[in-house]
Structure formats: structure tokens, C-alpha cells
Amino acid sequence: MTPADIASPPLPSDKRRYVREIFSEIAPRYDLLNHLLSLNVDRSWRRKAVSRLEWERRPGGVFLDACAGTLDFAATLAGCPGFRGKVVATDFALPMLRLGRRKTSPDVVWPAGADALQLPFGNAVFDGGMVAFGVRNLADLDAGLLELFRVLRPGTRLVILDFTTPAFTPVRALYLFYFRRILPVVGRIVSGHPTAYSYLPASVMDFPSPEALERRLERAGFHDCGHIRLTGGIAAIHWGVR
């Protein structure tokens, strides 16, 4: 059997509604599964992504964490030595935000219910933006990138952390077998949700390559874009300057 023989389920037709529902439903087990299924390597990925934000240029600024989930990314930035700013953490799955509040100080991280495609903020108000494992779930990726561009100040950075597919064939084969055969079973057992962890591999297969995402960032208006692959190419950090 080859990776091509292992089929992923189709993505939902009403992606926005489906994503809000599943992440609301799996919120109580979301952190446990993230760390379990990634063998805790997701923590180091977030630290490396935050280091690309160049927040040190504006240590007292206000930063956006879109699709913030249970606030792991926001907490990573808030915990950086020397950070004196604020993080506005938005998500439309409100149970995720509620469960994440215990990780951070309300004086530093401000959770807000909001859809990343319709952010309730003015133009050019944030000193940097970041998204971890979120843009892949947007119903309209290009519209989401334009919205993130809109709310950032000129000269500030957007950093995106997300899964990708390894390019090296042996690693890719093992990765796809794990992602399509093992992860959905473990995720279904631990989360109790019948489809959430089958949606995950389908969404990764449908997501642009790092090179293609870089081009889409440029089309949205960002410049000085780049990316690095992590852990054999199973995830990548992307960035661009507003």
C-alpha cells in the first residue's frame, strides 16, 4: 500500500460552521491531544514561531493572536522575558478561549470572540500578528490573509505556524500513514468526537505547500516573506511584513 492509497475524507462543504462546531466540542481534550499526538514538540514549534515575530522591536505593543484556540500561542508570547505588551487573542470557538484563560494573566492576554474573516478591529491597529494551526481552517484562506494584513500596522510582521507535508519521500510515507491511519483513531478515542481527527489530515492535505502559501502572502500585500520547515518538514513557520 502506498500513501496515495490511503484516502482522507472530503472536507466539509460548510467549512466555517463545521470548524466552529468541532473545535467547540473537542475543547476539553484539545490540549491533551495536541501534546500527545505531537510528542510535545508543538511547544518548541510555538517558541520558534514567536521568535520570528520580532516583538522585541515593540515590547510594549499590542499583538494579535488570531484563531487563538486555548491560548497556547498567546501564552508563549506573553511569557517571553522582556515582553511588556498585550495580546488580543481571538477565536470563534468560545469554549476554546474559556478553557485557555487559566494559562495567562488577564492583564496581558485579552480573549475575544471573533471570526478571523471578520475581525472587529480598525485598520492598522496591531504591532504584529500570529496564527498557530488556524489559517488552514479558514473557509477562505485568501480573504483571511487580507483581513490579517488590514489590521496590522505598516512594517510589522505576521507569523503563521501550521502543519505541512514532508517533501522527503520516506518521511512523507511514514507521516501520511500516521496522519491518516493512527491519528484519527487515537483522536476519536480520546476526544470522543467521531470526525474531528479525520478532518485534520484532510485539511492538511488540502493546505498549500509552504512555497505556495508564501506566494499567497505576497498576493495579500505582505513583503519580505519566507518560511522554514520544522521536524523533518511536518510543520512550517511562515512570515511576512505588512
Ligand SMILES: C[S@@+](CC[C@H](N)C(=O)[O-])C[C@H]1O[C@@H](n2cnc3c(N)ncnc32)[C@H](O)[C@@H]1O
Given for the second form:
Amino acid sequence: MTPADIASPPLPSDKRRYVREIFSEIAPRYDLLNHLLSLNVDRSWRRKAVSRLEWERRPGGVFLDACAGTLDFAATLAGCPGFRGKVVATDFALPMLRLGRRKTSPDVVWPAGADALQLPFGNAVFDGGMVAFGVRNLADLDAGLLELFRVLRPGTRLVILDFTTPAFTPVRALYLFYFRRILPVVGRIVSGHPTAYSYLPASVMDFPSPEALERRLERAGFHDCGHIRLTGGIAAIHWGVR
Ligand SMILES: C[S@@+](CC[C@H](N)C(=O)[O-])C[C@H]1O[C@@H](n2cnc3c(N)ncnc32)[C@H](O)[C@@H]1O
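Okay, that one was the form predicted alone. Can I see the form predicted in complex with the ligand too?
To see the whole picture, the full complex is given below, headed by that same chain.
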């Protein structure tokens, strides 16, 4: 293990292209690594996040899953008992979307290639929006939040699930050790990609704290915002009303 194992975060000007390339390249191994590196806890995080969407208020509505990857989050919503709506699942890494298609019914989940910073939808068309482990990867977080605000109907919710860094010092030390030392090595071996799993901890370190992200949601126009930390503070769910 050398310092070179921990890649520097890519320059912001490169971020869009870099992120698109790495997710396109690691797509075949993404699900395996996701569940392995999170010890499968990501499944319960997704269920908790979906439960904050208040989709039950519009069970036949049309919902957006942005940065949808291999469609796990969209499939979680689509699988909720009583859900009768549609999920439009967008991502700019098409291999990720393609690999996810077998998880869902094409009648319920509609994958679409699209950049979250320029969504190809009109204003106020969705009955709720959600993003799991996606906003952290946006080249411009505030522009992304504004774009999500734009496409949601007034009164509907945006829910964001993402990693964060624990505040409690002993947990934080363990987490940073895992994230900086173990995860990049396991990720590199299993994915075969030289930097993708070094980018992951770098992007988490670079991401706003849960309190700061809540303020950014408010600044984008959302109200009644809130967040909860998950699993000792290693992830968080945020929400806000359009
Ligand atoms: C860590 S994966 C998360 C995938 C999925 N939401 C999940 O929960 O497993 C991040 C995804 O965000 C996508 N992404 C990042 N920036 C994007 C952007 N500007 N537009 C569209 N997709 C983007 C990547 O291609 C990748 O598939």
C-alpha cells in the first residue's frame, strides 16, 4: 500500500467525464462491490430512504430516480406494496442502466440516459424525486439540486441517500481507516479498475456535512428539509419539499 493507492479527487473540470467513465467501466462489478463493501446494509438504507418519499400520497404518480445506476433504488420503490406508479430512472452511464434492467419490470421502471444537470423534462412534472449515492458525484451540486427542484411538482418531496463521515471520533477513525485503506484495495482487486474505489472515499471526504447539505437544499428552494444519520453516521438520508 503506497500513497499512490489513494488517488487525489479529480479536478472539478474533469469530474463529469471522469465519473461517467468510471461508472461505465465498473458497471459489471458495481452491484457485487456495492453489497460487499457495505456488508449489504445499503439495502436497508434504500428502504428507509424510500419510506421518506411519501409516495403513498400519490401511489399512481410518476417519480424520478436520478443517477439511478443499476436501478436498485428504483426497484425498491417499484417493489413497495401498494405502489401503482412509474419510476423514471435516469443516468448518464448507460452500461449501469442496462445492467439494472433485469431487476425491474419495464412497465413500471423506465430507464433513460440523461445528465442530472440537464434533465430532459419539463418543469414540475414529477410526483417526487430521489437520488441514492448520486448527488456526491455531480460536477456541480447546487446546479443539480436546482435541476431536481425544477422538475418536481410543488408540494412533492426530494429524498437523497448518501455517505457521510461520522462525527463521533472512535467511529470516525475506524470508518476512515476502512474507507481509505481497505475499500480502495478490495475495490481495485474486484473491479479491476485502478482508481474508481479510491475516488469513492475522496468524493465522500469532499462532500458537505449533513447539516451543510440540508442548507444547500434550502438554498435550492426546498422547504421543510431534514435529515437522519444512518448506521453510526456513515450515511444519511436528506429530504425537502419542493
Ligand atoms: C454510486 S452510483 C449510484 C447508483 C444508484 N443510485 C445506487 O443507489 O446504486 C452513482 C451513479 O450516478 C451517476 N451519475 C453521476 N453523475 C451523473 C450526472 N451528472 N448525470 C447522470 N448520472 C450521473 C453515475 O453514472 C452512477 O451510475
